[in-house]
Amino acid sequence: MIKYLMKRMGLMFITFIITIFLFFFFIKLMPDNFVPSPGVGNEWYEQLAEKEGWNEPIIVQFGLWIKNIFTEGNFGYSHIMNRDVSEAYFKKIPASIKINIVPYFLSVPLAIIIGVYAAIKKNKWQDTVISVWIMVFISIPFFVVAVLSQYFFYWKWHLAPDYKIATASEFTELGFWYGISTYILPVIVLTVVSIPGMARYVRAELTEQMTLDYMLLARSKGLTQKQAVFGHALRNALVPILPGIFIGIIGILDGGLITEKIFRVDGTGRMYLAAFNGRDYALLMLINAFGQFLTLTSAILADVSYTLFDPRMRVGSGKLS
């Protein structure tokens, strides 16, 4: 286990360095359209260019970027934020977590419950209703659901206090409970659109498990359908699903561009859009590097978590014990 984990971490490090260099290379291919403001000197820009070696070959610039990270803890300077990119970016992560964490922990158990119920009621009207609902929400893009929810619940029916998340100043001016109430609409929307995909997966896995021979054996020994499903089939059906649940927890750290734009969340997703539109290359580099780190870490956790839920598997051997 330890040997396999160390091997995966080594491969993760190599993959991380290669992909980050490719990010850096393609970002540096973009033109530098910096124009100093009228009446403002560009001495700071020249000093920054010299420090980060912008006139040097790309491989040298990449080495200087890595060196500045380890020696100074400096990921670069954001010209649209007027400060170090790490200071600007990591302060936005809590806002992204606040909008994503509650829908995630609500949608996971609800999706499992709905998927199990649909599998038990397979080919009955309950299963048909759930399947139609799942296909509808899977087919409709998220931004359509979000905008329609804002239109009906805020503009037409006046059931929501606002169509967007309250800012820090609004929390102070309008009160804490008003600010919390503005989270209700986006939390409900994010929860509803997150359920169908996992519910469909749970239904498919559980339906397959219920057709296997061990379920017939369990029923022949006198177990009821519920006892056989919840005692045997469900546990086996969740084995390929549970690792993805833990991976999703890491994904909470990464903001959603569409979500934050529609509901005016001051998180990392909106910052990415601002960095792209403003050609803030240092900020783009940090966002891509952090996102790649989360992706590779999630992949390792997925592999390791299989041994937690299925002890028959020996990680790295490809054999059953």
Second form
Amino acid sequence: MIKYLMKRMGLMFITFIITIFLFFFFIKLMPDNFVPSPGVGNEWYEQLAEKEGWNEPIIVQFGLWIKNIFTEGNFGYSHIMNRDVSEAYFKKIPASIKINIVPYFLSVPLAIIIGVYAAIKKNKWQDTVISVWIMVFISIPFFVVAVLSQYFFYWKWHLAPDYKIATASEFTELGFWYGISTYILPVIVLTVVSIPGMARYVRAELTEQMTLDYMLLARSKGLTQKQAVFGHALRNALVPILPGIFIGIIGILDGGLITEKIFRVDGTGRMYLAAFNGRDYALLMLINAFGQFLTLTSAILADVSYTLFDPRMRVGSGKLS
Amino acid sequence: MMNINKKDLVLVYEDDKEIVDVSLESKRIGYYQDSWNRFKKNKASFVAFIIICVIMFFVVVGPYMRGYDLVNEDPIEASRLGNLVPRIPVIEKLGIFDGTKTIQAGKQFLLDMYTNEMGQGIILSGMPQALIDNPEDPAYADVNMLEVVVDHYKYTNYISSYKPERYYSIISQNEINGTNNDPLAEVKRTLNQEEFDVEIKNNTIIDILQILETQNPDDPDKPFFQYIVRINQFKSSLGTSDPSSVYFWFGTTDKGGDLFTDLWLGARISLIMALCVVSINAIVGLTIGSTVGYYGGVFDLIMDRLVEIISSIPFLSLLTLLTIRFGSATWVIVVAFTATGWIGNYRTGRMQFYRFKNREYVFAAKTLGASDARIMFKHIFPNTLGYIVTGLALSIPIFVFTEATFSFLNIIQYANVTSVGMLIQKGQAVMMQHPHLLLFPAVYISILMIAFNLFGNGLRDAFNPSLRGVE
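Could you please show the structure of the form predicted together with its partner chain, as a counterpart to the form predicted on its own just displayed?
Okay, now the whole complex, with that chain kicking things off.
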């Protein structure tokens, strides 16, 4: 088990270094890497060039970049914010978590409940209604749902207090409850669009489990449909789903670009767009590296949780890779 | 023991007749015929298929249906026709998309419009009767702004050719500040002799406000005339004096372009690119995947590592880096989508060929001396086709979805076309004043996505023979 994990992490680490280097290499190929700001003068340029090795080959620069991270905790200098990028970036994470966490913890149980309900009522009208709803929300792009909800709930029907979430200054000016109430619309939209994918998965898994022989045995030994489903089928159906739930927790850290653009959340997603529009390469490098780190971490976490939840994996773990 | 008279036993056939299999009476149905039959039975998918066909028709024909190209011919005149609300023939009788709009405007301006000859029939409802009877009605003394329902086409014609919306506010500003701004500046056109002759010929001039005579630098004998006039906007730009005969089905954009045309142009670019990307991904991915799956060995091990690294590159990073470096030309977008996009097809191809290569019929073909290429194309490929086609049908909506999302986020910005995502993004910015700019593209993309997904699901079920008789 430990050996398998070590091997897995080793491979992940190699992948991580290679992809990060690819990002770095590509960013260094950009033609306008240095934009001298007027008034700052050459001294600043000299300093950074010395520190980040701008006159060296790219591979040496990459080494220096990593060295600076470990020795000074310095991920580079952002020219749109005029400070260290990590300082600016990691400060934005709480705002992203704030908007993502409630929809996440609402949508997971709701999705399981809805999926189970649809599976139990398979081919009845309740299932049809849920299937249509799932189909619609899986198909329509999230940004369309979000923008239309803004239009109808704020502009047309005046149900929401605002179409974007309150900023810190609005919180103090207009009161805490007003600030919280602006979160209701985005939270509902995010919840509604994140349920269908998972609900469909739960429904498919559970329907499959319900056709298996052990369910027949459970029914024939006298359990009711309900007891059989909740006592036996649901457990097995949730095994492949649980890792996804764990990965979702890591996803909370990563602010969605669309959510943050549409609802004006001052989080990491908006910072990504700012870095993109401002051509802030140091910031882009950090965000991409951090995003890659999160992705690979969640992949490892998924592996671990598979072995935790599925005994079959534990036995044959050595053969996986 | 029964007593059977041996004489009762008769041979079923004569010695000279041979028993042969009787061929089946029923019609033979092949795999594809069967799939098609079952696909037709799935109502939702079949309707989705028809919707896709209709959308395809409009994508091909739609941009040419209106024949309206004022935006490119004369952008300034076109922008005066910007943000018109939708009006669709026939449907307008139901009271929707009838070109009416609720607007807010100054009391004096509306009163003037209601009473003067040019403004007849513009205000449809909302004008208080008391105010019409007595413009000085004391009940309305403090009211400056009124909300009325207007025929937006006539109203736009009125404010762009006769009297601008700000006419009275400019006059009162002048009184307060002592400035001398021309209240009619927005509708005045200065024409030279040639332009004037054309407008006279077309009979579009409402009135001539001023004629300026200046020295002609080329020929001092002939004077040089400039005419300051007001012209009928719709008549001069669209060639019709009656605004109620003008139909912009989906309304116009802020620049005065026809939204109907723009929407189908945007749809066309994303669908062409979808086909492009999907076919490149399919060709590259399936070729590599099937070869790897069929031959396996060291090649498989190397590709496995390579694919793991490539597939771990986040698409967002790839797309942003490429667009920063090379801009948003269509080929850049295609490269971004194909760079990691082929992995999915690679996996499908590898898995399918790996699965089928040890089947008995493949051994049989091998024993008969068939070459590898023949086995791959003739024997294995047809078996995997249903699976592959379904994958491709489902990857078109995924592309459209992703492309629209990133053009909504302004990460993809085409230079000379407006994709549907960009239309939605522009519509979102003005959704309070001009909701039609948001609603039409949003409804289009929603319908397209639902239709494609239903169609793909239907295909998947139809190509899966094991589901036969279950539904």
